[in-house]
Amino acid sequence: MERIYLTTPLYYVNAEPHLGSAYTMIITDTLARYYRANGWETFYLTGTDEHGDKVFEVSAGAGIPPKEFTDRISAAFRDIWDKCGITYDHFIRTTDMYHVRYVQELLTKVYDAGDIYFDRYSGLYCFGCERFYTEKELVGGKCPDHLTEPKLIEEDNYFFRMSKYQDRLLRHLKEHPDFIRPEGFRNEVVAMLREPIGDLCISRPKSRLTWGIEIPFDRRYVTYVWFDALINYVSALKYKGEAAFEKFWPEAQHFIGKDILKPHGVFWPTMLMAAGLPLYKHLNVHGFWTVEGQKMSKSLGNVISPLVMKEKIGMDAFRYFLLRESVFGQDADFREESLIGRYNADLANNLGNLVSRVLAMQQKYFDGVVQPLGPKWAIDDRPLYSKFAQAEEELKGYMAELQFHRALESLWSALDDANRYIVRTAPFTLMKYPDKDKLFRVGEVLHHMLEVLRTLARLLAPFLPDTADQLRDLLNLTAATAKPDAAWGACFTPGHTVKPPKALFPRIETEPKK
């Protein structure tokens, strides 16, 4: 059996979910649904990162103990993902005791192997990023992400001999050119590895920070948040049992935003090498979402909430826009005008109208009762089937390449062909002066169109799961009668009754431009 292990980054609990994290969840959920539907054994992991300076500062500012604060925010993340219909298999928290124990176990293993040492360090530290920066990495003397000047810190700490594995990682990238996808991000990591990367400071003294996993071989220190959080990808599988680790780890597919490329592309693989663990299969890196051309921020009031979008336009419409409007690996811009345009053109006018049109004719002409197909297909029928068979085949390649926009383009191309099929066969014209042959032909045409809707329900399910459920309901198909593997024309037996149409995507009326 084929398997896939999908992971999201652990979301930091200093703020609630927004457009950026929702995008990561939607693409991974889409993949999980797709591979499950195709018979793959799938494990899908998400969770929350709950240690470190930022969490401690925010909880202190709120006057709440950090564990109570993280309990509250982690629960909010889980609640939001559940309300968004995200089908993760396991939700991990870095405060879970099984994770804490495994981090300490791995630290001890790497320490005993001689790859962790104690030394005095002086460096420029960004509290927002919770990491040290070199002068070269700063932009105008400031952190490139937070645009603040890092603070010079000098203290004794533990270090991981990351530089020891630099050449080995560079060789791996050359031997496995798709290890990091898309290629541009792989090239970024290769460029990092062609310069000295140094060793990684992996502890924080308790005199400065107490909220973290205690270093097992020195209780005066807690673990650096990245050396804690990254390990979740393994600790979650180990928690499920060694058999789960053996099955799924070789198929690990990490999905992250480009802002955390270095920890996942450099820190994490070298940590795995030091621990004697195999590397993950792929690191998949997506771009940023801006809103109307601007970076999202609370001060600008332009933060997009997934639950607000669900209430405003529907979760499936939100999913469709993010998947169709963006190219994986590139930045994208969220604009309400574009959202409404895609909604009206693709969902309301195209998909929604097609469903309503077919079911309305089925009700009007045959009281919803499915009519039989003839022994031979007419010349117009075979291309319709072929177009959807082609779309399904193309879907395999596009999903493997993370080209969600191309996958949807292919499905909508088949949709366009279905609309043209109705125009070519003109059942409404045939029914103006029906005779026995014309009536039979109209029944055939609508039977083929019901197969279109059944096929759409199956192929759209990973992308628009609620819409797929509604389509199956309108077709009066249960889990037992949907027959996903049924041949075209073999699912609907004559006499099966479908339901009257309903508006899947009511058109959004907008104010005319002045």
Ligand code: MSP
Contents of the next structure:
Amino acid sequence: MERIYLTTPLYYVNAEPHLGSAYTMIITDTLARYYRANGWETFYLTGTDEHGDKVFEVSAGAGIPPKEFTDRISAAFRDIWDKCGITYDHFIRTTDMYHVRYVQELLTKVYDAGDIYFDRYSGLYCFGCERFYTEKELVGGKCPDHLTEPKLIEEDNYFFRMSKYQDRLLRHLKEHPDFIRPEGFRNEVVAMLREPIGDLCISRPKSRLTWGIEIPFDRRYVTYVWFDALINYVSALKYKGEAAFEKFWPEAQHFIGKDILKPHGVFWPTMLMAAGLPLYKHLNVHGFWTVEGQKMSKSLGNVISPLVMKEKIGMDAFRYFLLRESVFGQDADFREESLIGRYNADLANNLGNLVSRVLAMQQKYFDGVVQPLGPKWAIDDRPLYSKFAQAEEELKGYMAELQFHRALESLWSALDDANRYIVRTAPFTLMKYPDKDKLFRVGEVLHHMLEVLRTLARLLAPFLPDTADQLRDLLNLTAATAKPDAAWGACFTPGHTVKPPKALFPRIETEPKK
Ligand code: MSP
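If the structure you just shared is the form predicted alone, then what does the corresponding form predicted in complex with this ligand look like?
Every chain and every other molecule in the complex is listed next, the one we just looked at coming first.
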């Protein structure tokens, strides 16, 4: 059986879920649903990153002890993803005891193997990023992400011998050209590896920070938040048992935003090498979303919340927009005008109207009762079936390449054909002066169209899960009776009755209410 292990980054609990994190969740959820439906053994992991300076500061600011604070925010994250219908299999918190223990176990192992050493260090530290910067990485002396000057810090710390694994990682990238995708990000990591990467400072003295995982061989220190958090991808599987680890580890596909490429593309694989573990299969890197052309920020007040979007336009429409409007790996812009444009054109007009028209005719002409297909398909019928079979085939390739926009394009191209099929076969014209043959033909045409809807319910399900459920319900089928494996024309039993139409996506005439 084929397997896939999908992971999202663990979100810092100092901010709420927003468009950026929702995008990663929606992509990974779509893939998890797709692969599950196709019979793959799937494990889908998300969670929260709870240690470190940033979280500590925010909890102190709120006047709440950090554990209590993270309990609260982590639960809120989970609740929001649940309300968004995200089907993760496990939610990990870096404060979970099994994770803490596993991080300490791994630190001990790497320390015993001689890949962790103690040294004095002075360097430029950005508190926003929680990492040291080299002069070269700074832009005009400032952190490129936070636009603040890093602070010079001098202290004794533990270091991970990352440099030891530099050549091996470069070789791995050469031998596995799609290890990091898309290619532009792979090239960025290759460029990083062409310069000396140095060793990684992996501890923080408790005199400066106590909110972290204690270094098992020196209680005066806690673990650097990235060294702790990255290990979640393995600790979660270990928690599920050795069998889960054996099954899913080599199949790991990490999904991240481009700002955290270095920890995932350089720190993490070298850490795995030091721990004697095989490397993950793919690191999939997506771009950044802007909002109406601007960087999303609290101060600008333009942060898009997934739950607000759910309420305004529906979760499926939000998912559709994010997946259809962006190209994986590239930056994208969120515009209300484009959202409504796509909603009206693709969802209300194309998909919604098709469903309504078919069910309305089925109701009007046959009281909802599905009619039989004749022994031979008419000339118009075969291409309709073939088009959907082709879309399904294309979908397979596009999902493997993370080209969600193309997958949806293929499906919508089949939808266009289905709309044209109705125009060409013109059941309404045939029904103007019906006779026995015409009536039989209209029954057949509508049967084909109900097959279109049944196929759509299946193919759309990973992208628009609620719509797929509603569609199935309108067809009076359940997940089981929709028989995913039944051939075209072999699902509806004699006398099966479908329901009257319902507007799945009512047209939006004006801006949605704020
Ligand atoms: N805690 C670390 C990840 C540790 S993984 C072991 C972290 N957390 S984060 O909450 O700051 O960011 C989580 C994710 O959100 C990152 O992948 C980041 O790229 C993504 N995004 C934040 N803003 C974004 C956009 N505007 N657009 C797209 N993704 C963005 O980093």
